[in-house]
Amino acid sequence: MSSSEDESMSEVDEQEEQEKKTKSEGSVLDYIMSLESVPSKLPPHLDLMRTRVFCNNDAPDHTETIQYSGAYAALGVDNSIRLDKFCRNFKVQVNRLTEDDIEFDMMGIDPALANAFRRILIAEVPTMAIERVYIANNTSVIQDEVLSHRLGLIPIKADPRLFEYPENAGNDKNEKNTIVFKLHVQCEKGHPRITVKSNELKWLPDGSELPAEDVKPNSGSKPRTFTSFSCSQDSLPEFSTNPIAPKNLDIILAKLGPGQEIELETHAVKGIGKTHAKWSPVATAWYRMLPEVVLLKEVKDELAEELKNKCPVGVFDIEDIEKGRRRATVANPRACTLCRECIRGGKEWEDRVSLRRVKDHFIFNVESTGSLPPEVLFTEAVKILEEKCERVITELS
């Protein structure tokens, strides 16, 4: 047998006996866990500190996350991160779903991971804007830089994931990644003033129809345009059902009087938040933590109308009890805005009712602003971070 074979199987051999050994350990761990000695549970107390909020009535009390591990070793609890367990307690569930928003729970995550959906969200997710602006007459009150900004910030319908970034081509406007809108209107002398909107962006399949600005006159071939499309976009299966146009029809761009015009052309182009501002494909996204609402005694007759009628926001309600008495219930919490009327009004009300939040439990409100859907959206997101997470694994390997 050659040296090579012998150091083949030596490093087999090293291999089966590592995969033995971490085997024994993780068997190993299992049964002191698994011992009546053992404390598999934190006492109540602590564990309500370790995963609720309490929102007081001059400030919020353990809001601090604890990811040590060995946090509670002194009382035989294991507080490590496992893949088995996150995955256990993982689940999202979407509670609304409409064109333009959607509303989910995402429980058993930390408040970092949750945040990083959503700073992703706002600023990584690729979406289409218009990106350079041709202006070849404007003779409106609407200065061009303040015509061109307008234009940037209206969403655009169109699947970015059918794009490629301008930068990838050499900065080549090509139909893969350049999408271009004219725009042409006039009022008329005698006529009223009108309203330019929108809708009055038409979508250029074939790319261009300005000649470039280096093109000499009277040239006798064909004027070269601001782009080179090979095809036209409409051509494309994507695209021949569902034509690019603004998500919105009825923005408002300028006014023009009698004798006033708007001539120019648009060029759309991929790009990310984190450059700017027109290309986030969300109009808001944000998260709370589950709202969480109890009562710590019982709060009957009187009281309990007082208290239902402290909120405003419909959390609490009153049932019927023996001999004609009510008594007060938590109807609503998820309802709760932490406006804290409950607890007002002295010490009394802070010993009935507590309010808390939980701290793995979030709800996510995501409002797209059209050019993806917002289910789409959310897992984009997904995906970016998931690329995160293999590059920084490429890399410290």
Contents of the next structure:
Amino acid sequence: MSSSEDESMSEVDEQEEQEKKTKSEGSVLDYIMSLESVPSKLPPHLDLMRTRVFCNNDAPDHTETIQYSGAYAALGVDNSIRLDKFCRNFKVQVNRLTEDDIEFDMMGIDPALANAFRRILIAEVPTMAIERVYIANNTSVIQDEVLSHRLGLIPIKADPRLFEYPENAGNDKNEKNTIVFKLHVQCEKGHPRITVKSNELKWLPDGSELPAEDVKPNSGSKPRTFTSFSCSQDSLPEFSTNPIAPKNLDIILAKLGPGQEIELETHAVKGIGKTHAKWSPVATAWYRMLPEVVLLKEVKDELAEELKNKCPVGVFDIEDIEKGRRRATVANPRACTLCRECIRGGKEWEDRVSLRRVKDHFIFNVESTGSLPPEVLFTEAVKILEEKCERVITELS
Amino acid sequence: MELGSYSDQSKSTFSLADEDHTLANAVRFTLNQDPRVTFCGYSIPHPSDNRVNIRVQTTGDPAREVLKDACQDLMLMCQHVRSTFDKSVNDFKMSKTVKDMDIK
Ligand code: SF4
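Show the form predicted together with its partner chain, please, the one above being the form predicted alone.
Up next: the whole complex, starting with the chain shown before.
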């Protein structure tokens, strides 16, 4: 070590000493709190109750989250999660990401927030869905209203962020708030029955082709239709390379017998899942808390074998210890489904295995229906919660 | 809409239209984290009414300001969640492309 480094080290020491002095001169409370006999952390059993759900044989225990910042004030322990602490502890880890599916771990977050994200994903992130169906002809066995309902539920591959809510435009159905599809299928007489699938829905980037009812066909140069597009949607850069279509092209809509025909036009608009589930952008959005399996006692030999066989998903494994003896280990607690099979079979098993869940560790799953990739859906959901807060703040100011 | 008294601003009920458990429960969490809050809770008076009432009682500060701070906190938490999430997704995508390249 060089001499200059030595000097700087001693300087630091001096500073520390000074700090110590000023600290000891500080308030009496600080001094008391610094004593070793005063706990700065919760006693282990309380901490366990705070951070874990116990899944006992009869019922889960300590399921509540202790949110109140002063819950442990009598013990001198601060239970608050202010912003800086949250930022330090919060972690995300992505485990799987495919085109329409994501699984990630969220650590260090309260269920109140995790659940808010889940609720927003299901009910408040907008998508485009078919809202109006104009049926020109339907001689198939499926009724108009049932067919319309089926059409409504088809996920549409169109970024909802590029569209506006129809309420904002009044009665105006323009290229910014409406997507038009047409469907015309016919089963010729003497041919076998055919199945109509969602790939028959043809996007009309120029808007509706059906003349509005109140206009006589020969009145103008261009007959008025149900929409008033000022330009073609496929001239817009967002859609010219990425045409709008149903996300899945093999959804069965109807079956036609010989001589039957369906001719219709549909208009898709932007909406949210709260209004109708067809606008929900996710097939499922769910989370579970991380399971934690703890062996309270050593489980050996035949018992270890028994324990391993009890678990249907293979949480336990067996390792060899000295001289042909074996011991059970927890190899894969994440797979635990909490079926509680391992603690069934008497009190002695309950004393051997403890099943718990970590309260602030969520395994989050989002399955998109296809309008947006799942990772974008989640960020959109977080943004919506931010907007809600902003709205309250402006309302109160 | 705030329902409280002029003489004592440290206790108020806030009635938010078009909100539900999503916001109220999250805000209750951040309110609970604030040491100035002595009591907070929320209720939905009727399930078919799109409205939630949030009750805030403080040690002395105006309840309105404390609720605003709670919303602010929640907003900053959300921003942090978003940036952390985006970062992990990017990391994951990067590591995946690297792995894919290894296979080839
Ligand atoms: S609860 Fe079920 S899945 Fe979990 S460890 Fe026990 S037996 Fe296995």
